[in-house]
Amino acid sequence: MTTLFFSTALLPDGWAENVRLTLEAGRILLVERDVLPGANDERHAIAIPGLCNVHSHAFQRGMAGLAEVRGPANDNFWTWREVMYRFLDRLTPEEVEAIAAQAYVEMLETGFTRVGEFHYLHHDSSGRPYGNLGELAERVAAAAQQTGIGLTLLPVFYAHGNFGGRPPVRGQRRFLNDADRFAKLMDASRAAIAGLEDAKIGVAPHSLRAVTPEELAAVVPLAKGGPVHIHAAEQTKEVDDCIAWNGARPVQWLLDHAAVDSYWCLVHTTHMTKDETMRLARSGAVAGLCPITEANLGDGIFPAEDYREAGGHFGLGTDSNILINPAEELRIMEYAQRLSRRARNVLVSAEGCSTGRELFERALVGGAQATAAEGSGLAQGGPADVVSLDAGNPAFLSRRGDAVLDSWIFAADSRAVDCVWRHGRKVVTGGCHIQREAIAERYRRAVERVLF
């Protein structure tokens, strides 16, 4: 049993003062307000709940910054993808694990306590399955085990190179499965996470580019009640190609032909019509938004204001992991709206409301939904996933209540997080993961082997 005392904490019904959290067996056993610190309490200043990262490709952390050289005249997502294919061709299972562990350390250090790993790297560099079909799923699970992050594993079904079942390209060979082998891969993936505390599993048909309608219908049931994630409408070319294939846009097609509901997470959905935006909001699904990656790739701007007004749910993802920081994701999400509308405090529901508080709480709830996390927020009986902010950080001086979240999102640097407890275990202290040095050294060796 662990007892933590905070001068202030964000609880489900708002900020409270002098809060003691009692943690036991990975859960919050008791929440006490307006109490004095006890002799055995570990004392901190500010507590907020940990966030769930709904969309990560962990291995891409190792190539961050390598695609920032100007390519052809029309440099875009599709030219970036060629750099990614060349990088992943060199990865061994050991390197996949080392890079994933580094990414997960950085997630925990910045306030993410669970990751939805959209895991599509399955086979060896020639495209042949490993003798153990779940080899790379086990490597992802090992990285989660080493770091302590909560894992929602989302094995990806990928079979084609473009809409209409087009043949895949060479760079996709490590991703490919038919429906029968993918079912076996799902079994292997379930076995891979069996030893992890509170791990979850879902299924991720990659996109309508990579999955035919018949295959989509075959693989979605393999989630067995878990989440279903799919890329949709990230780029304009994808939308145009989808229309050329069947006359419908990607989100429109999914809403018309798949049973999209609260178990689904549609990732990016950058390019939607107003009707699609309203329908997605009404479906109960989560929009998986990755503002840093979407900005880096030049994807476009999600219609966040219309989606908010329609009551849509969203969660945050780090996608390519070029920079890992949930506060930065929320900052860019809001700033993109401000730039496009030439206005301020766009994504907030009413006058007098805090933009930071509203963005944070919506990301908290949507992220938990999309990753099948057991509850969200610092509540009795809920998961003991707690983040303390460093009250000594200049951004937090003389801040109270919602001003703390506003300052974390819009004014703090990357060192704002002090400590993190994940499933009741302290994994970050003084801003650093408890295994940072060892994991960073393995990461260094892995990247040197891949790049030099």
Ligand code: NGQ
Second form
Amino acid sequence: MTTLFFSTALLPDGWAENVRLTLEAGRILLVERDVLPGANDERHAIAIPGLCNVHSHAFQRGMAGLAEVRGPANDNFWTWREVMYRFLDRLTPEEVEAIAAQAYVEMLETGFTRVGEFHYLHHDSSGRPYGNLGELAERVAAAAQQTGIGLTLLPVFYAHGNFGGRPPVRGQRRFLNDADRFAKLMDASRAAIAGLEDAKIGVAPHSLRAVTPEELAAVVPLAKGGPVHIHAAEQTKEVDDCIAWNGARPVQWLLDHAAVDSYWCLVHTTHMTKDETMRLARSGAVAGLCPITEANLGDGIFPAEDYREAGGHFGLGTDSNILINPAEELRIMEYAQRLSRRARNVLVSAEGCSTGRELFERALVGGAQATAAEGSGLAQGGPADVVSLDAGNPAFLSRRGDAVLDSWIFAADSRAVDCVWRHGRKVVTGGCHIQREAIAERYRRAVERVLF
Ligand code: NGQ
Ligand code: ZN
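Would you mind generating the form predicted in complex with ligand NGQ now that we have the form predicted on its own?
The complete assembly is shown below, putting the previous chain first.
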């Protein structure tokens, strides 16, 4: 049993003072407010709940910053993808694990306590399945185990190169399965996470580019009550290709044919008509928004204002992991709106409301929904996933209540997080993960092997 005392904490019904959290067996056993600290309490200043990262391709952390050199033609998402495919071709299982662990350390150090790993690297670099079909799922699980991050594993079904069941290209050979082998891979993936505390599993048909309607129908039930994640409408070319294939846009097609509901997470959904935006909001699904990656890849701007007005749910994804920081994700999400609308405080409901508070709480709830987390927020019976902010950071001086979140999101550097408890265990202290050195050293060796 651990008892933590905070001068202030963001509870589900708002900010409270002098809050004592009793953690036991990975859960918050007791929340007390307006109390005095106990003699054995660990004392800190500001507590907020940990966020769930709904969309990560952990291995891509290893190539962050290496696709920022202009190529021979106009660079875009598709030329970036070629670079990414060349990078992943070289990765061994050891390297996949080392890179994932580094990415997960960085997630924990910035306030993410769970990751939805959209895991599509399945086979060896010749495209042959490993002797153990779940080899790389086990590596992802091992990285989660070593770092302590909560894992929602989303094994990816990937079979084609474009809409209409087009053949895959060479760079995709490590991803491919038919429906039968994928069912076995799901079994192996369930086995891979069996030993991990409160790990979850769902299923991820990669996109309508990679999966035919028949395959989608076969794969979705394999989630067995877990979440279903799919990339949709990230690029305008993808929308155009989808229309050329069947006359409908990707989000429209999914809403019309796939029984999209609150178990679903549609990742990106950057390019939607107003009608699609309203329908997606009404479906109860989560939009998996990855503002930093979407900016980096030149995807476009999600219709966040209409979606908010329609009551749509969203979660944050770090996706390419070009940079890992939930506060910065929210900052870019709001700034994209400000820049395109020439306005301020866009993604917030009413006069007098804090933009940071509303963005944070929506990402908290949507993130938990999309990753099948057992609750969100610092609540009795909920997961003991707690983040303390560093009150000594200049960004937080004399900040109280919602101004703390506004200052974290809009004004703090990446060192704003002080400590993190995940499933009741302290995994980050003084801003540093407890295994930071060893994991960084293994990561260094892995990256050196891959890049030289
Ligand atoms: C991915 N990433 O699966 O890693 C994709 C690129 C694709 C993003 N969409 C590949 N950001 O979508 O075909
Ligand atoms: Zn993605």
